[in-house]
Amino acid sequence: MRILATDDDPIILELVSQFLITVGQHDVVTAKSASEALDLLSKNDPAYIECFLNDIQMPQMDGIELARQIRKLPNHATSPIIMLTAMSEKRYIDDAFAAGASDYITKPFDMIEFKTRISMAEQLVLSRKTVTAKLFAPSALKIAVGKDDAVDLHAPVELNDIDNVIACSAMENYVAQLSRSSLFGSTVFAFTLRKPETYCEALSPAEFKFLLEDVAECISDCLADHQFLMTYAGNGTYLCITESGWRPEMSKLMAAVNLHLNQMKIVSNTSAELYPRVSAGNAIRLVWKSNDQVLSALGKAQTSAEHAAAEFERLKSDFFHTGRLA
């Protein structure tokens, strides 16, 4: 894996380079500043670098802003970005993930932890190479230009250019780091798009993704006054994690999101107006939970939101059925 490591401390760069060679015989390129890293990217093949290691605290442009700039490059919209930091303040970590970071490693480095994080990034790079190879295979090209493109309703989808929305894999890394670093006090909850299968079947893949992005933008806008991260987990469900001890009133928050969706007036490519609405699950506090319990809480939040959406449709169906009998 070709890795670009950026840090203003030459000793750290040397240490990181040696670690990377030891843990996986990786090709390492180094930069002493964010501007040097961006300059290197502009002068080489866009696919030259496969993974990034950014120090957070650097003069002029810090590693968080560097991550944000990397994400603007078309070839690196999904490349792994691992932050290197001695900071334990949660605000910096949250800002890094919101800017596009995939994971982070704390200083001083633990060799086992360092190897684990790099291995996870390598697996991500390999999986995306496989997807790209399939996409550009002759058989795939025939499907791509036709009208039978399919979207896996149950799979996570990366939604871009929405404040504080991150990839599902990054969210998993984030909550795992929360547990390891004893950074508790967070709350997780979820929203589920009601009857997502009807939209998935009726809309083109591009339209369906646009719809998912519109819903994500509404949720993001309604959470804008709070510190949060969000990911789309598949099956019409958006997982959120908030900080600062805030625990939302889910019924009020759901009403705010649905009002916002109504005001957006979302339409399809045929100008038909869509009426997406969400249901909210339970808010679950993460105080003093172990790693397994944190991951379990994410699953419970997702399940409760999906159950709430299904229950809403069931009750609506029962109401109309009862009305017809009357």
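Residue numbers count along the first chain shown, from 1. Here the rigid core means the biggest group of C-alpha atoms that line up within 1.5 Å when the two forms are laid on top of each other. It should be emphasised that the depicted structure is a prediction, and the values quoted were computed from it without experimental measurement. Compared with the form predicted together with its partner chain:
Core-aligned CA deviation for residue 310 between these two forms: less than 2 Å.
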The other form holds:
Amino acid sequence: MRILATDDDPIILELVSQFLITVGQHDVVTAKSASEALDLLSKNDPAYIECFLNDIQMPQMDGIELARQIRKLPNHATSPIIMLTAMSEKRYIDDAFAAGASDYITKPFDMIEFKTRISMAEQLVLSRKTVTAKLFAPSALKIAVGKDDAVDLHAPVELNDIDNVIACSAMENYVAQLSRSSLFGSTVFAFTLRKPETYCEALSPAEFKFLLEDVAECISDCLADHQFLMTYAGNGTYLCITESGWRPEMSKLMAAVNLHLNQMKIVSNTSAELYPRVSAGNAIRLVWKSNDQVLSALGKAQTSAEHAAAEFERLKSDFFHTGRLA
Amino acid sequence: MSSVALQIPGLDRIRLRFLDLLEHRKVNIARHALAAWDGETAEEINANLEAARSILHQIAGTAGTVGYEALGITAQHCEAQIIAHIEGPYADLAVCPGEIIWFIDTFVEACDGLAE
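Now that you have shown the form predicted on its own, what about the form predicted together with its partner chain?
Next comes the full complex, this chain leading.
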């Protein structure tokens, strides 16, 4: 894997280069500043670099802004960006992930942990290479319109260019980072698109992804007054994590999202209005939870939203089975 | 330092380079600390403290990884003291807290200990 490491400390650059070459036989390119890194990217084939290691605290442009600039480059919308930094405060962690970081390592770093993180990034790069190879294969056109290439309803999908929306793997890393920093005062909650399977079946893969992006944008707009991060976890479910101090009222939030969706008037390629609506699950506070419990809370938030969406649909058709009279 | 770090070929060379740079960085930190202590305006004091903090931040991030954990922690403490002052309620006064100078003195002493 070709890695661009950017840090204003020559010792860190030397250490990281030596380590990466030793453990993974990676190709390492180094830059002493964010502007040098961007210059290097502009002068080479955009796909030359496959993974980024950014320090945060650097003169002029910091590593968070560098991550934001890298994400704007067409070839790096999904490339792994690992922040390698001594800044362990939550505000830096939040800003880094919101700017597009996929992982976060605090200095002084443990080499075993560092090796694990790099391996994860490498797996991500390899999996994306496979997808790219498939897309550019001679039979790609046939596959693209075939049934086999449909978006997997149950799998996470990366949604790009939406404020505070990050990849599912980045969300897991973010949550793990919070656990390590003993910062548990956050809340997780989720929204599930009602009857996602009907949209997945009826729409083309591209249309379905556009729909997922529109819904994500709508939720993001409704949360804009708060600090949050969101990811699409698959199965029509959007997982959100928000700052401590704000515990969302889920029924009001759900109503706001659905009103916004109604106003957006989302249509298919054939101009048919789609009427997507979401159901909200329970808001779960992460206070005093251990790492495993935090991950389990994410699962619970997801399950409760999916259950709420299923229940909404069931009650629509099971009205006469509830014991009430019509 | 983890066993993996110890296995990196060339680590001794990196540690020597760290110690070489440390001497230069220590002098710069001490120079900025003295300039802050002698400073007559809040801007002058804070600019020098900020410059010292920036160098301490680099040392705090590297020292532990190359095997000098105690020095890294000392640098972190100095950095925290400076941040507390710069972000605190007295940052607009032309005063350099004596605690910062005391912490930096401890750091300089730790650097000298390593050099010996």
